[in-house]
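Here we start with a single chain on its own, the form predicted alone, put down as structure tokens.
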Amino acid sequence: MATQAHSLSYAGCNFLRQRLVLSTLSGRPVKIRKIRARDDNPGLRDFEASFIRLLDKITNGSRIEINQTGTTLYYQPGLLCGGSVEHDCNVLRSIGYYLESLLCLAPFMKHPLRIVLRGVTNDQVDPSVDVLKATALPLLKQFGIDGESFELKVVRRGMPPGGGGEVLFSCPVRKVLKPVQLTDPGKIKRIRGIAYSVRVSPQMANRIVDSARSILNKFIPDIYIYTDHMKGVSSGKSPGFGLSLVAETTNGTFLGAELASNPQGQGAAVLPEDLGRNCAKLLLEEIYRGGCVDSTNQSLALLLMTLGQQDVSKVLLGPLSPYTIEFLRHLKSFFQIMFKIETKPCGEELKGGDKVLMACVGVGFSNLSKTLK
């Protein structure tokens, strides 16, 4: 691990993650100062909070220093160690905020990680454990984390604002990743999904899945949308419902749409019909964006090829979001490494959307702390 480094210095509350996880890998800390210092209620949020928490548990030796009012913080990180964890999750973000992270940092553990997270599992800001374990697991397979172990499973669901869901999600370490070169994403063969429904009548979710298939089976027959309704203990503490779709490809990719109902006793109420008509065509839009790796994904397979040994990987991205711009810059900070970016007008091989072909040398990260068997 590097341990040459000076502290690099942020300002703001934005993309926290991204800075605290490439911090852990790289080995830099990081000072991040004005965090929401003009707010009426100053410092970080209990959420994020939450998720300092979580990275001090998964790592040994990380030094934390946090100002009174919660402004500025210092994150000095230590090794990841993994091992069984549990953490319970802030319920004002879903757990898929934490999941993200440990997706990047599990196949790194020293021990393989086995971690219960609880909390709340889908809400309309986050990724949700569904489209995470749909579109995320494939992608980390493509760079060779892979095993029996490597699961993540929806014990209970937790809808916003009580939570009340548990997930379990373990992963095996491993010493290097192997290169990738996904520059082809295929033809859509099949759409699956998952539609839903906790502490409401098992009918909504029913209705999720016609409404759903009245659009989507204008382009393709293959279509299946299982649905899961939760009684008693396993459907958590407030009712709700949604809808997760994933688009599978000829070639293996898979991209992810999803919607959830308003939290209880915020916002109108929305009609099931409605909500699985509008996820069906957010599905039909993370279609024309296309690419290799959906949107939600796109700073995940960025990371792992910037950590890749020292070949060439190459992704095909539909149009980059403001999240992945970002986490591009932070990628130049943490590990001196840049992106070839080549654009691809849609033309005839290519529909829908203007394409982005991302190349890198990877780093050759090794996970040291592994241990040999």
Contents of the next structure:
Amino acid sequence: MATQAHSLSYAGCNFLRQRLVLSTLSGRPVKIRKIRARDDNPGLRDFEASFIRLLDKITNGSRIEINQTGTTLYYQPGLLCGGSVEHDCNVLRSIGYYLESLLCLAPFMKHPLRIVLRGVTNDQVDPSVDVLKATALPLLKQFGIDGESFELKVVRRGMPPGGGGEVLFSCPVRKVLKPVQLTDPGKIKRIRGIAYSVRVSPQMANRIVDSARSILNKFIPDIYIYTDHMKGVSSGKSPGFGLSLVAETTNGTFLGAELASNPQGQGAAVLPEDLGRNCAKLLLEEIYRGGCVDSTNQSLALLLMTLGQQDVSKVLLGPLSPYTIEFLRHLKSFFQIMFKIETKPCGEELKGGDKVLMACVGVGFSNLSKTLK
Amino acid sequence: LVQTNGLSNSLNLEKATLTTSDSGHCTAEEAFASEDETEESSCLSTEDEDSENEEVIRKKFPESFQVAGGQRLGSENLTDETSDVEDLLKEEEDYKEENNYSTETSGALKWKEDLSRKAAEAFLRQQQATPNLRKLIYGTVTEDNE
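The form predicted in complex with the partner chain, contrasted with the form predicted alone above:
Then the entire complex follows, led off by the chain already shown.
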């Protein structure tokens, strides 16, 4: 993987994680220029620097060069090493920001990754740990990444701006990935959720549950929303509350939606009733978009399809998110993989928004590091 | 006009009596009614004449209408009638002014022209719109590959 290939060059701060992750997996160095070059505060942000440090921790032999202003980054990836790692994530972004990339890399480590991440577990920007646990992990299982040690646990909850949460993620390694054929999402069979509250009245979570149920009860009887009130050390440094909902279909597809309260001292106070109702509506929107993979995990599914064995993989997705579209372009430049994209207009059996059937032949990526062990 | 005025007057009267009839003047009402009948019958005869004139006009209109429709559809079944049709068209040159509405309807029926061609066009447009997604994502390079 550390073969000397010609480097790819990009400009701008967007999609930094995508580029670094794909660079690590493909072994091609990247050079990113003009990172916020015209900004009042130019260069890499603290959370991006933290992400690069995390990459440095889980790889062996990476070369990272950043210029003085932080506007240019050169990254020559090393081998994915894994093992037991701890990382303090920046509180500007939630742990989900780091975890999303780790989910892409973890199956290809030399040693099974066992990482403790500290920081913000739930915020309003990134997918929370709860949603990733409920949607991304079952998706990885479809690709054959499974086992006893495959877990994601919220040890402590931390809300912005203080953070103070802690997450344990451990993932087994696989030599090859199974190709998948996910073309029928099935029907919604149950809805599960977690209403969490930290450093506020435990009643908040109950109020969220009641209001979310007021909308969802009309559609399906099998709803269970857990209330998770963490106290003391495990409640982090800042108050807050939120809700994450996951709809499971008969064919094992998980569609997630979530909302969190405004961080302390930022924006108007959010009523738990409004939050519950809006989150339920977001879940309905996600179900309308549909597909076999929800919109937060589209790019993860496409990556794992690309890295699969040399066999055809098919996945039915909802409308592609802008992030996914850019990810497809990156997959093309890093792996020379172009997907067959077929629009499936919503017909009789496919209700909701227009679906897209994505198909590709895997590049036959195998975890070389593992065979060396 | 005098007659009709008289009729309307009598009708008004009748209405008036009808309204007042609630009070119970049954006899007066009956008397009026008998008078009305005679007047109405005379009136109706004049009206019939008018309606006959209208019918004459109406007979001509639908024919012209059919002719126009037949030509537009381009159906050759009406070959026998074409001669009659042409005669009718010649006759109706005077009516052109009044027939304005028929030209308007021809505009309204324009959507019926070439329905099959339009359907084919719509289908091709749809076909061209669908693979756009791949082109949108990967740029124009894909067109060369495919």
